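Here we start with a single chain on its own, the form predicted on its own, put down as structure tokens.
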Amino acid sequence: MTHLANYLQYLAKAEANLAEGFRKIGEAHADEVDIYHTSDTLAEQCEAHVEKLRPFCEEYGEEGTAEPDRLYHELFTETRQGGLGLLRDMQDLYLMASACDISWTMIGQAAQGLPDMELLEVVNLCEAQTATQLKWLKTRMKQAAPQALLVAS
């Protein structure tokens, strides 16, 4: 069994946790309509990533890892309220999405080295979607930051 199995399983769990995080943030900040709807769409994307990874996890072996769960449980004990809470919750999502992003990169490198063109195709699609998720989070945090950081609560 290769270490690729470990990373595939890590990424599948990290994507599942990211989906749950997007859903929690969307529900907690439902008064921000764009957050609610976009978070739901991005959660569905993450869930699709998990499904796309499943055959590769089975092919390369399912070597379990709890690391993504530690990150998720550390960041998402509860959501926060208000503008500052939204900013911090989105920052947590950004950290989780970044972990997924770099994992896609590393798995892509392994797929090239094998070569496994099917895995590489999945990596290219999902890595691009994860990059878009990160861009949306960063843009939305930039939008929220002035109000959240400069206006007294």
Given for the second form:
Amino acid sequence: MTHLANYLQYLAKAEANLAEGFRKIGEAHADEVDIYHTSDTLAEQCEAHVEKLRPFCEEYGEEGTAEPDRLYHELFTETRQGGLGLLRDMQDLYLMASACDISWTMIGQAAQGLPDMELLEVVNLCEAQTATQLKWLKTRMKQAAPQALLVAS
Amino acid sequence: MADRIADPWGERTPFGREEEWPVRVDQFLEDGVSEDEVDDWIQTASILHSNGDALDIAVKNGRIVGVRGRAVDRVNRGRVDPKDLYGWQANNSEDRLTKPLVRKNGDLVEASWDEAFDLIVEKSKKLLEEKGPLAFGFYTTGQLFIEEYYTLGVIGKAGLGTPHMDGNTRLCTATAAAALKESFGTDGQPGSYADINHADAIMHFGHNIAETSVVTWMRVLDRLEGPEPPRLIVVDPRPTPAAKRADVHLAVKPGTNMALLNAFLHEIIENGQYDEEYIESHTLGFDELKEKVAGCTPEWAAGICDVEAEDIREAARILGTTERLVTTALEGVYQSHQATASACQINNIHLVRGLIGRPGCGILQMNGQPTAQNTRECGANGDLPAFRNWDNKEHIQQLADLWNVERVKIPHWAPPTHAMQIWRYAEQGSVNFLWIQCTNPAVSLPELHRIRSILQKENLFVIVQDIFLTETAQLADVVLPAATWGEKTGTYTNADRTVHLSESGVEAPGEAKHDLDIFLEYASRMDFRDKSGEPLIKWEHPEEAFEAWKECTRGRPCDYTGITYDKLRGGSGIQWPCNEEHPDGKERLYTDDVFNTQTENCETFGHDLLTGAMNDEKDHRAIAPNGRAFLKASEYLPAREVPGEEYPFRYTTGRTIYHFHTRTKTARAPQLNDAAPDAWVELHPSDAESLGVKEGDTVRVESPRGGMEAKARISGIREGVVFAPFHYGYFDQGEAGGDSPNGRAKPRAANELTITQWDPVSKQPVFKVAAARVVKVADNTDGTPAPAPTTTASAPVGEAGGRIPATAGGRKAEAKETLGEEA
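Any chance you could show the form predicted together with its partner chain after that form predicted on its own?
Below, the chain from earlier opens the complete complex, with every other chain and molecule after it.
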């Protein structure tokens, strides 16, 4: 068993938590209908990532890790309300998605080192989607920030 | 004489490929007025759709008494849409607004302009001091003129400094703009109507062209009836007049356009019908496109769209083999699911086959409203003037220099706020000032009970500038009476980049003011200054405003610098770009296969089509498109709201030929109103049977958001789909209707039940896809059929349908058509 197993577990857990995070935000801010719909789509994307990782987690062995849960519980004790609350919630999601993003990079490095071309293919696909998730969060937060920070009651 | 209610498209003037479209001059004059009694003919163009038909207004004793088409114009060659033949009568309507109104103790009461402006300026100054520019929102239209939009844009962006400016063009044309930007780098219609003269194949995708671009459909009809007619493909869930003439009609399930388009691309690629050399030299993204459509066989798409695989294959064969293809698209794409992605895929068909920039190879991403193109160009909506990129500092600096303000004054930290978001900010109370011009959101936006409640919010100051007391104006705090078409001078641009001048021929009624003068007065009273302390707005008249606009466009793709009012007088409209290089305008864009995707030039750095996530300059530079077009591919995804047990129908909204927008004008033209006097609901015969509904029975259509009631028309719409026209509100129904507190009229607006949802890239609301149920409310006791026209997509079917009297205008609709040489 290698430490890759640990990283794969970490990422699978982090993606599952990110999916949960997207769903929570979508529901908590359902009146922002674009956030509601896009969060739902992205939650499904994260769940698909978990499925894609599963065979590799099995192949490279189980090694439990609690780290992503710590991040998740720290950030998502409860969702917030209003424009500012939305901004803070999305910022938390941004941190979680960043953790996934850099993990995909690490696993991609290992996949090349092995080499495991099947794993690399999964990494390439999912890493690009995670990068777009980050980009979407940033796009939406940039749009919302001035209104939320300057004029919202 | 021609009854153009009974026969909206008039007499045929067939012509063959490469020939000039024959002239036919249409004319309608008020009863009792003959041609030689007309005092004056005033040059203008249509204001009731996006086709841009050139016409002259007949004036007698200071009143409008009719119209006739301009034979000299490239767009219509003399023809006139029935909406324009009869619609001008609204100008003379008794109930025009003639004095400002202000709300006092809950009621709108007449006031002087001074009182109205004092109130607006006092409110503005106080809010600016307390909360700053982000508390201001502007919701404009697709019906003002260039001069007005540009002035409004400068006031909002460099005077107040708010990013919250958009128009109802968000509802009609945002996707066209978004897809053109994503594929080609900037907005701008690639093709020209004249491409229809050269085409071997034409596809109308989600475009009920016969009813919405009526005169261009006459051009297509004349090709179809001439020698060597083009093959015709129509994609529409309703049996539109175009669908009835099609070689292939694909009546797809609403919400599945993307699946069909991906199957088209799959077939073209699978059969090796793409232009490898063109793709290699002039596009980016072919490999990804190929991969995305790899599994999208006609059989796969047939299962999703619920049409025959053989028909998909046949349509794809036409698309894959023709050497001259014109494709048009409109709301069936733009207001549907995966709107921008689908519109990009339409661009892709032309790109992979290299069918662009040559005669007969036209992409026409259509517009809805007459001046929607200018809302997009002039910076009065969610774009910056002259297709500038909000994320390009150099572009912002150009505007700052032009307006002589600091760059930081012009909001550019994020894209200009889209309409649905502005309404959301108003709902949440962070936007407290909303100035609505010449549009009627209380009927045209989705989920009307929500819109009405926002308009009535205590902490939202609503100004409505319009020519009638619309459903929206009834809920305003201040109503400003405006002049309209025929009463003011200005220019506007149609869906194929043709710029027309519209001259003033009659006085506006009462104290109604020109829209430009209203904006100028506001700017002056607000004392907006540039950084030298001079007034920010440096023009007083339309022609001066046009000259200022021209400077703003210099060197941009929509270059107007070669156009003057004088040049537009007398002759045909002129297509931009018009400058030193193209002194008479340019028929089609991208003739050199170089697109506007250079990082320094482009209007957007691009988006992810699934989420709307934005690329930044760095991303764009890394791709180095350098003039190559983007082939943006997307997978098909099911619509967000699909039918289920409780709401088993697919609900879709649309238009009829006889009305424009929310009938503000067309309801006041008797010929048009009588042709389609009230709302209706279209049902397929088998759906009607299972509901126990017969022609003319009253049904209620409901979604989780609301319901509307109207008589049922049993029509040829596809099974499982229910359609309602979006034109009908409540202004002619007594008290405000729907579920408003004082609602006495039955709810009949189609948008009572539409969904609040929008495309991730274009932010255009989804009006074409919602789930609904239908319940019968009342039997048709008096035997009157649904008030739906029989001449159009709403034609009745079946035995009972055959007994319904055909829609006709009779003597009062008699118009004159003069063919060819005689004209």
